[in-house]
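Take a look at this single chain, the form predicted on its own, given in structure tokens.
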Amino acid sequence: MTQPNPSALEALQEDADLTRFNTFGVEARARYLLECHSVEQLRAGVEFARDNRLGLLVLGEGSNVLFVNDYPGLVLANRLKGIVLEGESTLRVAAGESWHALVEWSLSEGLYGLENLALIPGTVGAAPIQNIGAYGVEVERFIKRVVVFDTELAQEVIFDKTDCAFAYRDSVFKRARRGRYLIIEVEFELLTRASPVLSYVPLAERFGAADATPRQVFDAVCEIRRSKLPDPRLVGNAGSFFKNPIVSASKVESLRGQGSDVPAYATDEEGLFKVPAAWLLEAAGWKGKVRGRAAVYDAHSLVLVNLGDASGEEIYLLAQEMASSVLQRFGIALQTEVLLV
């Protein structure tokens, strides 16, 4: 086997414990682990994986991943740091920066737009992959370009916004072969004048017709999220486990015709509606259900939690049981938002 470069790969770990690298807190091991604080380390890790025919998995804070098994390849933990303000409103942010910290920092600098996305766990590099969204805003609205290291071309590549092919909780980075694109930096174009988005029902109810400042929206979003979602530092979880399914108008009509009062919200695509996965799961009786050491959070049916010593497999089996019951009852297939490894 090719030996690691002694300089760029001096931090390479073998048979590494991944428990602290995933917010579910499940025990898993990686054949190799490298925490990367520079692009040079990322490049060296990619070369090491390629030369030794290893799979490659990139992690930020591990807030959107479930390790069902040990990982037989190389895990790269992205720890790249740095925020650069160009002009009045353009931010270049390294992929390893904390997402929530960036939202807070931008507000303190008089830059707006991200406040609805407060308290979403994870790093900046994960944001475009998942096209994170919450409370009426998706991150694609503010992304200008994404700089990646393409492991197939072995070089840096710049994706303009249109190249990213953003969709609901999706992007070109998510659809590509796992490990192909390593996000190095994300460039944002934020607002210098406040323009709060209050379309999300709890925000609309809270503020009504009154003007709300970005800071008030930020505080409200944090309060709402904390009331619904457990702190992963206290209870192992990865936030929403399933995506909200997109269904046809005829499917909604069919369900309502069968006596279901299922809520549905129009999407940008004509004839397609978003149905809350949480509503489907709660209607199927999953809120608060316990299966051994894994459970559904008692305040939100879309969140699976580790009660202490659950394995990734236990949580995965619970998720499968939940999805199966929704399919059987409503004829709607749930897709995981969390990456299964």
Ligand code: EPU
Given for the second form:
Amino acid sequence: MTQPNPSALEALQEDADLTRFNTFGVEARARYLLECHSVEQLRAGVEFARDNRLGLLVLGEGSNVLFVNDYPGLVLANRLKGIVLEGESTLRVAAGESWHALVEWSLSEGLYGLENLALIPGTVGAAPIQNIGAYGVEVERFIKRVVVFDTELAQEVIFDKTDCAFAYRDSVFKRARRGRYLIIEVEFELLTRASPVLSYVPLAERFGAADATPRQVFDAVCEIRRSKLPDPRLVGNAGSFFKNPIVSASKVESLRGQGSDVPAYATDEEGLFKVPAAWLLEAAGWKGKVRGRAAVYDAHSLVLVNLGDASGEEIYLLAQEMASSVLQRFGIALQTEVLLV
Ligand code: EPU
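Given the form predicted on its own above, what does the protein look like in the form predicted together with this ligand?
Complete assembly follows, chain above in first position.
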């Protein structure tokens, strides 16, 4: 490994406050924190963690993480910036760029495909990790390659799309040991001709058989999201707290046999159905429930919110209570979508 420039560690902070590094806005501390504006800083941070036997946690905007405890290692905040258009429709985007800003920029350049993914909080680097998805589109569809810094090999590695092993809210980057891969850049192949995806019920209802422009889809998605999901700048939250569980056809049948009208959506795998966790939670009475300073959002039962000064533990305990009630009532074990630290 090449020796890092010592000044790359100049911005290293000790015992850092993470409150503004997580959209839940919970108070937590990191033993060390480094905001990285260059790959050199990332590399220096990785070496510092290795030399001092510290755990490594990479954050973008912290929009999918709950700090249940303080973090005893090094937090690297990815602030790499830059967007390069190559050829007609290939975009190379640095991992620290804001996701929503990229969606808006691509539309203004006449590049399409990302409009259904408007307003998803977080950075571009976080998008492939959990294969972000919304309103009928998952980002994997537009990803060509992902450039990472592999902390085990101590070098940059390129993952082609197939190496990323994308699945529902999942990828090779999420399954690897936490901190192994630092996303540096994501390469997208976008569309030069609009091909709107209107299959998701709220969009289908809005546009019917009519055609919609990508800009109209973008506006509709923003409006739907704003009506259902709290703005993390106003109310601390991390979007969906749990994943939608995938269950067997016989499970769906048995739930319906018990008189429930649980919705179930076919998946790509035969005999397996996705059931909305929000529906299960609402049926179990969780919508709008308050536990101290933590609560279930009153417009969407899959979203946990910080009513102000909630601790990570308080939110975590509420989530545990919710999951165990769903297990008891429906025999379905919910898995968190949010990363628990
Ligand atoms: N529902 C309820 N109660 C509620 C809300 C929803 O019963 O309070 C039921 C309804 O039957 C509704 C269904 O749940 O039709 C699905 O709800 P919604 O359309 O809001 O989507 P979701 O399944 O809860 C998923 C993603 C979201 C994404 C939306 C839109 C996951 C874990 N979440 O939510 O992603 O924005 O679809 O595509 O897959 C995120 O990952 O943080 C996120 C917000």
